[in-house]
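First, one chain by itself: the form predicted on its own, in C-alpha cells.
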Amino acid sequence: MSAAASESQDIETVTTAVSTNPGRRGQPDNKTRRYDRQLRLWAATGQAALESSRILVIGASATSTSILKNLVLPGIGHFTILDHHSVTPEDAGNNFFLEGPKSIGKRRADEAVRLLAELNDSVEGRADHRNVEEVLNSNPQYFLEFNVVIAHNMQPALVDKLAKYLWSEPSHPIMMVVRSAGFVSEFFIQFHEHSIIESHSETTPSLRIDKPFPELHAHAMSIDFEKMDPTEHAHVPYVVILVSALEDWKKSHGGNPPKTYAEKQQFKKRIQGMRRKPDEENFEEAEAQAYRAWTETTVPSEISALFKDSGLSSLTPSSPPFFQLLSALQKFTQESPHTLPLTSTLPDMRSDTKSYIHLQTLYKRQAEEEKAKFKSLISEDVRETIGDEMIDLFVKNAHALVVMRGREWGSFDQDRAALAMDPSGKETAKLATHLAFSALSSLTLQHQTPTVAALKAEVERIAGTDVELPEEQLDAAVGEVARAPTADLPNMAAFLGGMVAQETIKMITRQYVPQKGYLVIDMVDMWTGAVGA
C-alpha cells in the first residue's frame, strides 16, 4: 500500500471542490476541468483568491501583455490596462497581443485588452485611456481599487511617486516594478508584510516516532513480530517497526534513545536483525528512516522564530487572522508534548492496505483530538471570524508557516551598508546589473543620455567606495543597458512575463514563497539571481 493512494484522494477532493455538475453526480463541471492542473498546485482556496483578484497593469508593452497572458489563462478576476498611448509600428513589431499593422494608430490598451480577453472568457478586462501621471496627481485613490499594481519600464519619477504612495499604508496594494533593457531585466515586489500558511515546503512534518501518542504506542507494543506470518511481517509499516524498536532500545539504555554514532549504528543493526528474509522492503525503509527515532520532535526553529515576530508581540483583537492563529499555536506548543499539532498525512511506505489504513486511522484520530485542543485555545469570537476552514488549513501546515517582511522600492540603493554586504563572487554580476538599471533611472531623471561612461559613473556614485565590482561584469551590464535602454524584446518579454506572473500568483494566493528583493535576469549569459533580499 502506498501513501500515494491517499494523496490521490486529496487531489480528487481538491479538483472537485470548486464546483460540480448537478446533472452528473460527483463530476466536475467545465470550469473545474479547465483549471484541473493548476488546482493541483494551489487547490480551490488558491483559485478562489485568483478569481477575486483585481490587477492593474500600467502600459500595454510587450512585457506587460506577456505578464497578463500568464495571469488571464489561470483565471484572475479582473485586469485593467492603464495606457494613454496609441499603437506605433514599433509596438506592432514586438507585441504578440497586437494585430500587426491592423492595430497601428488604435488605442494600445483597447487592442491589448481585446486580444487578451480571448484567452479566457471568465476574466473581465478593461482599458483605461488616461495618463498615469494625471491619475496619480488628481486621483491617487484609484490605485487602491486593485490588489496588485504592475508597472513595466515606467518613467522613474512616476514609479518613485506611485511606490511612495502605495507604501504609505500597509493596507495599500502590492506593487511590482519591472525593468528591462534588451537582454537584461529585473523586477521587484514592494510589500509590507506577507504571511503564508501554504508555503508547500519540502520539509515533512514529524511522525512523532520518538514521542508516540498513546494509541500509536499501544499499537506498536501489541505486535508480536515473532508470531506473525511471513506475509504480515513483510508489510508492517516502518513507523510501527521504529516505535517498537525504539521502545526496546530504551529499556536497556536507561530510557534514552541512541545518542552516539556507535549507538545509532547499533540501533540500525537491531532493525536489520528483526528481518526474517533479506528482501523485506519495510525493514529496509525502517533502517533508512531510523534517524526519526533518535531525532527529538520539537518545534522547528523557523516556527519558534515566528513566536518572536512583531505581529505577535503587538497582537490585538483586530490583528490579522494569521497572527491570531499563531498566538494559539504558541500556546499549544507550551503544553506537553511541546510539539506542533500532529498531521494526519502519512508519507508513502511499504505496507499492505489493512495495516496502512489502520495506522492512518490512528494518526487521523489523534490529529483530530489535537486540532480540537488547538481550537479551544482560540476565543469564540475570533473562531467565528476566521472560520473552521482556515483553522484546519493552518493546523495542517503548522510546520511550514512563513512571515515575510518587505521593503520600500528604492530603499536598497540608499543603503550603502547593504550594498557593500551583498556582492560575493558571482553575485557581483547580479548586483552590477541591478545597479546599471538604477543608474539608468537616475540618468533619466537628470535628462542625461545613458552612455556607457555616464552609466558607469552613476553606478559608482550610487554604490559608493565600499562596493567593488569586477570591471568585466560592470562593463557587460552597463553595455547592454546602454545598447538598448528602452528595448522590449519579444523573447525577453515572454520569459520575464512568465516570471513576474508566477510571483504575482504567489502573492495573490498566499501560497508558495515569493521572491524577495530584486530578481535579476540576464539572457546573454543565461542566469537569474536575487540581490537586496
The other form holds:
Amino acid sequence: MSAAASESQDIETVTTAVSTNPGRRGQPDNKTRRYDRQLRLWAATGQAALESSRILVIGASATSTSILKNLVLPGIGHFTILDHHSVTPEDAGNNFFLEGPKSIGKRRADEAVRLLAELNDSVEGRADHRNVEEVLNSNPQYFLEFNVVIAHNMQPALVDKLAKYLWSEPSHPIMMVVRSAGFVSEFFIQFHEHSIIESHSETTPSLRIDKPFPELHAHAMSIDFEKMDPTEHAHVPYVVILVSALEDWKKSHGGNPPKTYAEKQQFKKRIQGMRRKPDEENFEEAEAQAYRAWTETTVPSEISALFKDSGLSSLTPSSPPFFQLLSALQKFTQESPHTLPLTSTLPDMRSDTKSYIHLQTLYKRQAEEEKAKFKSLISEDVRETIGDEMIDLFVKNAHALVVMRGREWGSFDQDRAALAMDPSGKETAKLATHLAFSALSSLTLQHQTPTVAALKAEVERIAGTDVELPEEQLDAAVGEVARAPTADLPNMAAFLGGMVAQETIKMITRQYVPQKGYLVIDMVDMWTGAVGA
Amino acid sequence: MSVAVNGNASSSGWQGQYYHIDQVLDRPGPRTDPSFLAGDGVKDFLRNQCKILVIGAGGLGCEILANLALSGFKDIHVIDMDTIDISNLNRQFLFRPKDVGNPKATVAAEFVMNRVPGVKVTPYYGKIQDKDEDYYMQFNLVICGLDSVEARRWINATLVNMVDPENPESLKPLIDGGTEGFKGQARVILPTITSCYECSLDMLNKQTAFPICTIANTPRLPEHCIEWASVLEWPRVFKDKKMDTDDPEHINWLYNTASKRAKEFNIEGVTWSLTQGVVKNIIPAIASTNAIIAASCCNEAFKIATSSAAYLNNYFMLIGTEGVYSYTFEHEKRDDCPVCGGQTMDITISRDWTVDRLIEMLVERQDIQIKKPSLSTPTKQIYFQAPPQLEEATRPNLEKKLSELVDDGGEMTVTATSLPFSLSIRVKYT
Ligand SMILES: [Zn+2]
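Now that you have shown the form predicted on its own, what about the form predicted together with the partner chain?
Let's see the whole complex now, leading with the same chain.
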C-alpha cells in the first residue's frame, strides 16, 4: 500500500513538472510510460476499468498464478488469493510464483501474493487463508466483493456450488472456470449479459455515398471537373467523385443506382472516362471504391438484431446505460434516412490538403448534427447520468455494438440436443476433449481413478447415445487426460495464464469480444476451439 | 496431490520437484510416437544434457526463460543487446523499476537462477551477429523471441547454412515466436527440411509507408505531419546529427514541429503518444499475448527435446481480438527461397528500367525486402553499397538501364551486409 502511494506521488510530481514547462506539453507521465504499449490497445478508458477491478482467485496453482501475473502486470486494482493450503514440494516445482524449496511448508497464498505483488506497486494484493468450502457455506456474500472469480482445477462439487450461487443474480460477479490435465485444458466464462461499445471491429462504417447528406451533395455538385487545372483534377477526393458520378448516373437511370453486374461495370467505365490522364490515382481509388455507390446504406443486420434483444423489450429507467442508448439508437434509425448516425472518421484518400480537410469538416459537422439529434432522443435525466463521453463513444461505434448472452456453468452438458448438434467433421476433437474433462470432474466427485475405460464410460453416460464421437478422437482426448490427470504443466499453465487473463481483461474493460462457451485447448496438436457457445 | 513420485533428484533438486512434468514423461499419450522412451532416459537428456539458446530477453524472452526453467531445461543461454526501459515493465516480468538501464540478458538470467534453483542461465549482452557458427553449434535447440525482422533473418540463414547433411547434429531446430497486440504466431523451423523464416517473408504485415510527395505537399493526417517533421525537417535543421527516438528531447522537438505543421494545415490529432508511435514504429504489446506465444514456443521445445508428443508442423497463428481464434497449418517451403530453396528467382522487368529502379523494387517487394542491396554478375560489378570507393566507382551505373549491363536471361547476385546470404536472380525483359 505504501509503495502504491509513493508511485502515485511520483506521477503527481512528474505531472506538475510537465505543466510548468510549456515546451513539454503532452509529454507522458511515468504511469503512461509504463503502460504505453497496452494503452495503445484499450486506451485510458480501458485502463481505468482495469484499475478499479477486483479479482478473486481460488487456489494458488501454477495456472492460477500465471493468470494473475498477466492481470497484475497491466494493472488491475486488487486481487485476493483464497487458499488454505501450505506449499508442497510438488507445488514448489512448477510454480514461478513460489521460491522453490524455500517456500515449502509456508502458506501458499502468502507466498504467491508476495511474489505477484512485486510485479506492480500500484496493485493491491491480499492473501486469504480460509477454506473456500467454509466461506461458501458460512458467508457466500464474500464472493460479491469481487468483479471476477477465477477457479482452476477446483473440486468439482465446490465449482458447481459456487457457480450456481454466482449465477443466481445477474449482478453477481463473472466466474471463470478453468480445468487442465497435462497437454489438454479448457476454460469457461459464466456471465449473464455482456454489452460492448468498443468492440474494435474491423468493419468500417458507411460514408453514405449512396445517401449523401445535403452539404455533401451540394459540395459534390459544385465541383466542375471540366474547369479544373490538371493538378486540382488529380486531387479531387474519391468520395466527391463517386457522389458526383452517382448523381449523374441516376439522372439517366430513373433515379436508380447501378444494380446489375453489367450496370456496375458500366458505372466503373464512366469513372474511368472521367479521367484526364491514365495515372490519376484519385480516379483509380474511386473505381476501387465504386461498390460504395451501389451498396445501400442501411442499419447493419447485426445492429438491427440488437433492437430485438430482451434488454430493450424490458427497458426501464433503471436499465443499464447501454440499453438506454440502444433504445435511442433504434428511435434514430426509425426516422429518415434510416441509417445509423454518421461517423466523423473519414479514411485517408488521394487528395490535396484543402479538399480533404474541407470534406472532413463537412462530415464532422454532419456527424455533430446527427449526434445532437441522437441525444435529443434520450431523456434528460438519463443523459445526465450517462455522460457525454459514453454517448460520444456509443455513436462513434454504433456500427459495431455487441450484446452477448452467456449460459450457466454446466448447462451445456445437460443439454443433450445441443451436445448432439455440436460435432461435425474435424470439430469433434474439441467436443471429445471437453467431455473428457466433464468425465474427469465426475469421476473425481465419485472418488474414482480416471482410467481410460472409466473416463470413456463416463463420457458416454454424460453425452448419451445421440452424440457420435469418432473412436479415434475420443481415445486421443481421454487418453491424454488419463495420462496426466493432475499435471499442471508449466507450459500449459503459462498458455492458460495468457488466455484466461486476456478474456478477463476483455470482460472488465468491455472492449474487444470475449470467448463464448468453452474454449478447449490441445497442446499436443496445437489447436484451440470453442464448444457450447 | 501429495503423492511422491520417483523423480531423479539431482543435487539441487528435491523429491516431488517434477511431479507434474513427470506425468507426461513417465508414460506416452495416445498420440505419442512409438520412439518415445518414457522414463529416466528422456529425463536425463532434458535435465542433464540438453543445451538451449534463447534469443531475446524481452516480452517473449522473459516468459520463455521462466517456462524453460520450470520445464526442466537446466542449461539455458540467452542473448539480448538491449537495456531495460520503463515501458518494458508492463509485461517483461523479470524486471523491476530498479533495473531500468541495465542489460536485459543479465538481469533476466540472474532472476531465473534465483527463482528456480538448479538452473544455469548464461547471459550474453550483445548482438547475435557477434557470435560465430562454432558458438551456435553447441546448442540442441534455438528459441527466438525477437521483434526485429532483420535479426530473425540473420539467425535463420545462419542456422540453415550450418546444416551439414553428413552430420545430423548440425541441424538445429529453430522455434520462432512473435506478437502484435492480441495477435501472435509460433512456428517450428527445421533448417533445410521445413519452410524457413525467409520462405514466409511475404506473410509479414507491410509497414505503412507514406509517399514523400504526400508528406511534403499534401498532408491530410496527423501521421503525415509527424513524418514530415522526422523525415524532412530533422535532417534539414540538424544536418548530420542523428535522431535518437529514445531521447525524449528529440521526440519533443518532433512533436512540437509536427504540431505546428498540423495547425498550419488545420489537421487535428497530433499527440505526443502518436508522435512516438509513428517515429519508433511502436507495436502494441501485452503480457497475456506474450504468455500464450512464449508458452507455445516452449511447449514445442519441450516436445522436441523429449518426444513426449509430436511437435508442431509447422505454424500456429493466434488472433485474440474476437473470441479466441487460432489456426495451425503447414507453411510450404519456397523453391526460390534465397536461404533454403537453391533455385534462382526469376524476375521480369521493363527493358527501360534503370539500376536504381531495380534496387527500389528489391527493397519494396514483399518476398525480397533487401534494404541496401549490392548487385553483381559473375563478370561485372553493377552497384555496391560499400566500401565507399567501390560505391563511388559503381554509382554512375545507377542511372544506366539494366538492359545495357545484363543480357536478357542473365543472372545476377544480390547481397546485403545485414544478411548472411545472397539472392540469385535471373532477369527477363518485357
Ligand atoms: Zn526458406
